[in-house]
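Listed next as structure tokens is one chain, alone, in the form predicted on its own.
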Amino acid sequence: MSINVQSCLIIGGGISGLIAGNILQKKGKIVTILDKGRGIGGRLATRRIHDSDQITGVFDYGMQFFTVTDPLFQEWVDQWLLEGVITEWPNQLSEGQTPCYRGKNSNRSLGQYLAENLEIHRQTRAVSLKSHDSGWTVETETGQSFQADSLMLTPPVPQSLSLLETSNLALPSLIKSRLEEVTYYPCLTLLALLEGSSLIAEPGWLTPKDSPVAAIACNQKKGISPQGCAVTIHSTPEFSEAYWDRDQAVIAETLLNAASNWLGSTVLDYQVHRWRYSHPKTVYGEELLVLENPGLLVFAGDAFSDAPANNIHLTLEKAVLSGIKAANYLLH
């Protein structure tokens, strides 16, 4: 079946988002993007702490780096190459086999890099979807209204089943159930600024066993935090979901205190953030999902595949294939 898409609302801004963004802008589509974070590229997120100004430190606080599998996704991410957007960081999660890669600036500055030329809205939530014969209209918590023929949605899971509730829209029972039965692992994450160097070898990353950290990466190390020694500390799932709700000095206490071996310098600040839905636990089963009643509706992200990623640092590439299904699919 052809179908005739000429305006896509993206309501999501993380890569899912702006790489079919991308791909239907480049054929001609209107394109909007809603999303309502500050930044732009959901887990592609980097954060600063000053305490002076002799001292700032830059964080890599979501994903720290990815990995290819798919020839699809290597050619996009050999043109970011091309472009000098990112860079290859030597890790030993790879063994010298696998290739990793990092924004060159920042994660963040791949996110800004996609976001360039679409027009997108910032700390714009999305509160109430209506069809109607045109195509979709969706309401913002500000009472702002965009429209389009076609609206694809890609934030977490639970998200989106939230927004179709509160708008009122059905879906069939069978793919209900299957939404439902998608889950995350939660990420309860440390960003600590020190007053010297930190003790992790280069190239700056580890990943401690026993332990309630999962992953320490020193972004210093790394190489985008010049000015400032920034630690992030990513814990495990099972200390994201014992702690969850605690204070967040008992949090920042308890995985510091786990990751002082490494870390031989006085904590000048930190900040505490809270990635419900850091990865896939389980995934729906296919690549995306596409709903033609009652309007072109199309989810996308990166728990829209056949299985699980087997580490964490494939969950981009599964992303960026859902996007590029998604946007492929209104082409058609």
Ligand SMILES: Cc1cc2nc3c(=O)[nH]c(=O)nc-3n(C[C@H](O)[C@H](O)[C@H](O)COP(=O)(O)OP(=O)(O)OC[C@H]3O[C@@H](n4cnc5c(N)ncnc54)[C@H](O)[C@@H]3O)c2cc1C
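Because the structure is a prediction, the values reported are computed rather than measured. Positions refer to the first chain, counted from 1. We call the rigid core whatever largest set of C-alpha positions still superposes within 1.5 Å between the two forms. Compared with the form predicted together with the named molecule:
- The Cα position of residue 307 differs by 2 Å or more between the two forms after fitting on the rigid core.
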Contents of the next structure:
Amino acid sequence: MSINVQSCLIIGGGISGLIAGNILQKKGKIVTILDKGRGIGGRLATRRIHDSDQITGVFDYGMQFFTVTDPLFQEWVDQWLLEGVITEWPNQLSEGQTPCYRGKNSNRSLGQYLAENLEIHRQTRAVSLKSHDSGWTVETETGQSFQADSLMLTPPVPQSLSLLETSNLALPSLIKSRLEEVTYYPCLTLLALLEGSSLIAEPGWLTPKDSPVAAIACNQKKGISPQGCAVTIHSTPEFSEAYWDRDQAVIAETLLNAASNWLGSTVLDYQVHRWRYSHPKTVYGEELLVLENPGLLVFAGDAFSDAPANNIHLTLEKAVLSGIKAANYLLH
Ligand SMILES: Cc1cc2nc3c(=O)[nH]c(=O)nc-3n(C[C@H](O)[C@H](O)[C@H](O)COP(=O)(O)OP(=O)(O)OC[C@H]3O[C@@H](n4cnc5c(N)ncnc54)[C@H](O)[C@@H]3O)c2cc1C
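Next block: the form predicted together with the named molecule, after the form predicted on its own:
Expanding to the full complex; the earlier chain stays at the top.
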């Protein structure tokens, strides 16, 4: 039986929401995306740090690169390559997965490309979801309200659950407990702007062993930060948990010490970003979750997968596939 959806409100402008939005809009549906962030793309995140001498460092500080296993995702990837939005990044992965892809100008630019023709409201945090006869009304923290006949939730699952709870929307108990079992790794990430070049070898990516540092990327060698040597240091989940509440100066000092062999230059400036939900530790177990009561509600995002969460570089693929699945459900 078809469900005849005309419009969809998507909470979250990360890759899953953007992919779903593109598919729905191409089929003539009215799509509105709300995102609490300043930039678009969610965990496809890029930031600039300017030093006092006007040197700018460009940092990809969320997802670093992704790999592809699914032919459906490969079709999107081929199109992005053709359009020059992404490029290969020749990292050697121990798992033997190749190729590795990243945003050509930055990872955020992939999000911006996908956002081009969509109606997106940035810095717009959804705080209340209300279902009624003709669909959903979503209210935001600035008092705006948006309506559509279907709703898609794409934030990390704990954030979606808390939004449902503050909206007094009860989920069937089995589904609620399965959603509560979805967990994510935290990741403390250090963005360090260096005075000179880093010692990280081409292509600008390494994963130290026995260190609080899980991975280091040199954004200059990567080609996205020509002016300043911008180094992104991702810490391990163990370090992130242990140091989560520590002062940022302590986090920075510990990570800079651990990474000192690969820096080789004075740190001009740094910032710490705390990713509470970096990538899933446990997934929902299915690519699609749809609730028809009290209104049509679809979940999407990197936790909606039936594949185990054992490879970080396949996480973006999960988010994309779940966005495709969620959109296709609303189109059937
Ligand atoms: C440090 C780090 C490293 C990573 N490395 C890799 C990697 O190497 N390879 C890989 O494949 N993947 C990696 N990932 C994971 C990958 O980035 C994610 O799987 C993917 O980007 C998730 O997309 P998404 O759309 O599911 O969620 P998100 O990108 O999180 O999008 C959800 C959006 O919802 C918005 N939102 C939340 N609550 C609200 C609200 N109430 N109102 C409005 N908006 C709201 C958020 O602002 C966000 O933009 C990494 C992630 C991090 C953080």
